[in-house]
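Just the one chain here, the form predicted on its own, laid out as structure tokens.
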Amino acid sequence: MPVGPVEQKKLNYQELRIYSDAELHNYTEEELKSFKVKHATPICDDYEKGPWPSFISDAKRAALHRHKLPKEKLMLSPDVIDDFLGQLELSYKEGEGHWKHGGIVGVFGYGGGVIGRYSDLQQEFPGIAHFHTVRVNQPGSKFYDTDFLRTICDLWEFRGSGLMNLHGSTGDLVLLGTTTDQLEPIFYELTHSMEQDLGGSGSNLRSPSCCIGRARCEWACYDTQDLCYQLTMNYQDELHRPAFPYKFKFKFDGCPTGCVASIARSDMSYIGTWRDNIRIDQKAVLAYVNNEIPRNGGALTGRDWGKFDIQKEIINLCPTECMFFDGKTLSINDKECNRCMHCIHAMPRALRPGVDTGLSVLFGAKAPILEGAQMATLTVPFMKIESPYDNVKELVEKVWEYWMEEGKNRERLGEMIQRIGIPTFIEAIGIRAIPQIVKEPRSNPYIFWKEEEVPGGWSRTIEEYRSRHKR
């Protein structure tokens, strides 16, 4: 059944609230001047200098207003971000660090979103011993109101260390650092009391994220937040028991500008596209020429940058120069357009994109771990989507079917596709080969000839080619 979509639950901060104002606020800044954290931390307190905000400088404010806390109001050791540091100090200092992967951690039901994690130096650290990293499924475009973030601070104050990451490469909200016996009241209260899930963790599909979208956006070619929301509730069982070679990452960009950078780090990459002509207004154009409309939607205030050349600033940018400005109208080759979005970030008001929308499919980013980083293979140039999406399903299935049955153990889609080529994945997943997967031509081709497409097959030796091909 398609899903639709649903009302986020409205919390009530004063209904939920654990810690009073005055507990919230129980340090004054002469009190943080003085305080010392009870390790010696000489490397952690250097990354206080400079004009950057610091986390080291946020740790000990935690750290300082969880001692200052009643104790029945802390489910954990008043000294774990203390003991944080002294890990993190040691860390820095020997070039290793000294967290264990715990592995089978978790709550009932679910094999992902809980990362188990322990101290190697229990003894010297004792407030860490253990110090599980939480991930909750972040709401779509990351929009949140004040109650819900005050009160999972209010609860990770409560049940964890207080420290948090908002956001990791997955999207999550990510609560660092808890004890095996607080993760089912964890868990309890973020689904009970706050209607929130847990995330994806270990080798299971990550919490899908995506841009702002149409909420905000006028360039969003797709609406991201439903595509994002209607995946994350149809692969549940994708999300929470991980049953893959290895991690799996949707990510949602609503244009090319690829402001959640879909293209380098998921894959499976949904990146807004049109494939008509580029919307100019010729007026709106003449008036960035005559400076009449700041250029860059006025984001280079402050500076005088000199007069506006078109020219200089935007034909001569264009990196497959299909643009002309003839003194009085603009015109676009759009045949030859890669949909950069240069000319549209720089002349917001005089260029939009096109009507005709849909996304490209790009398969295979990921950071540097095994064969180190890499960027999504463009593999389905356009597709139409609309609710509910069963085309992109239908797609997403076919891929997890095959990267199941060939993946090894710890390899990213990305690093099968180039262990295997991408003419076996595409023919696998039944996509027809284009120009556009052709990284560069002859001399680095990914497509090749099949044997019986070669007259003779490959019976043919390499000397007799060189008989005729002398050096």
Second form
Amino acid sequence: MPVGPVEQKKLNYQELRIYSDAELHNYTEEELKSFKVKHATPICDDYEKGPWPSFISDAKRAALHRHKLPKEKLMLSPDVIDDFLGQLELSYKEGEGHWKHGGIVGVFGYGGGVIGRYSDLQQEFPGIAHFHTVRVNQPGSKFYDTDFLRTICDLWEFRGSGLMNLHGSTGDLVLLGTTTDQLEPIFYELTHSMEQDLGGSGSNLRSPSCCIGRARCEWACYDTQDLCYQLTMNYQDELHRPAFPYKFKFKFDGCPTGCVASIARSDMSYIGTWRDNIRIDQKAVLAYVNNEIPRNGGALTGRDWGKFDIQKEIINLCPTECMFFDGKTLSINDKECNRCMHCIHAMPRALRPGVDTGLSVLFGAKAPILEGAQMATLTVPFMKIESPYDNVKELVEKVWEYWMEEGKNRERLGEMIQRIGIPTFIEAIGIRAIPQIVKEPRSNPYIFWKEEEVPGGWSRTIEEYRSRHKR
Amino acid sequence: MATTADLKKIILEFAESYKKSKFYFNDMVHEVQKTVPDAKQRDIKKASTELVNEGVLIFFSTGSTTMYGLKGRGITNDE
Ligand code: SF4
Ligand code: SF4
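Next, give the form predicted in complex with the partner chain, keeping in mind that what was shown is the form predicted on its own.
Time for the whole complex; same chain goes first.
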């Protein structure tokens, strides 16, 4: 069943707020200059001196702010961030971590979304004795309004450390540091007041994430937000109740530009593409050539980049050498185009993706643990899609069924594919091998046929053969 | 066909007697399928989810991976 479109609740910060404006703006820059956290932190202080924005400076700001909030409006110690920095300093000094990970903490009925974390120096740093992480499923394409952000910041200041990371590499908002007794109240507020769910962690489907897609981007070949939302809703059980061999990630890129880097970061990567031709506006091509339209949508700034040279900057850079320009007309041999997007990025008013759009599905990307980092492998070159996305769901379920059966404990899909080989994998999920999914010509000169691949199988009679081929 | 109640009983016996106090979902599936070969993963999951909701089984998560355990066996307190 397709879900929605669901009327999203519009949060009203003025109704949900915990702190007054005066409480939120409770220190001056002068005070900050002379502020010292509870522990001496010379190494951390040194890290503030570099050219980049420093999380240490942010943490100190947050520590001062916390100290000046009324105690009755803080469920955790006002010293949480001081202790956090104190332990960090010690770890830098000793070259050793002091966090204990994992455990049984969570919210009722969910097997993911909360990651237990404890200090192993609870006497020295009591404020971070418990310092659990809460993952919050980000809204589609990370669209927020300020009411949402201010509400969640107030909630986390009140029931957590106030420290957060926007966003984790899976996509979630990561709320860093709270105690076990605060987990259920936080979950209640998130779900009841904010209509926001926890994300995935552990051996679950992780929070699916998508690029901004059709909400803003003219290159989107399908509605990434809708597909992401539909699959998130459809696979709630997989998101919250862990039964996979290991983590599993979906990411949705609307085109091969890959703004959520699905090809590198997800077990099942969806990349928008087209199967007809790149649309060419020849007049606009000439306007680029004559420097009437700035290249790359005007993104090349900061110095004089010289006159646009279509031969040098476009034709010669096409990785498959499938573009030609005779001084008047641009032509593309679309059969050879591998959708690198370079020409479209450089001349967006002249070139656009085709109109017969859909997506490609790739499997098996992962970060290093075994065998090093791995990019996803193109497996379904083209798929037409449309809500309710039954063909996508069918593929997802085949893959899960096989991986749950065959995958070893803690084995990512990509590692399993490496172990069993692509031919076995595609056969298991019912996909025929086609040239587009072959990376290179085979280096093995032998072909091993299976019985079902040979007409007549192993049982054909020699007589029939001899009738055509004499001894 | 084994009922959810049957599956729960087998899971519980396994959780009580398994050599380690925490186990992966797959370990549980293989064990159940020894007794009930045609038990589907989906049904085993349904049974284990019920046991979790009843507070008999617990999830043990490292953040990257999740295991199951019997409440009261091994580490089952907060920390
Ligand atoms: S991946 Fe493509 S469609 Fe999505 S935001 Fe980036 S450029 Fe646009
Ligand atoms: S998208 Fe890339 S491969 Fe295709 S025509 Fe343009 S530059 Fe060439």
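Residue numbers count along the first chain shown, from 1. Small disclaimer: the values here were computed from a predicted structure and weren't measured. Superpose the two forms; the largest set of C-alphas matching within 1.5 Å is the rigid core.
With the core held fixed, Q14 shows a CA shift below 2 Å between these two forms.
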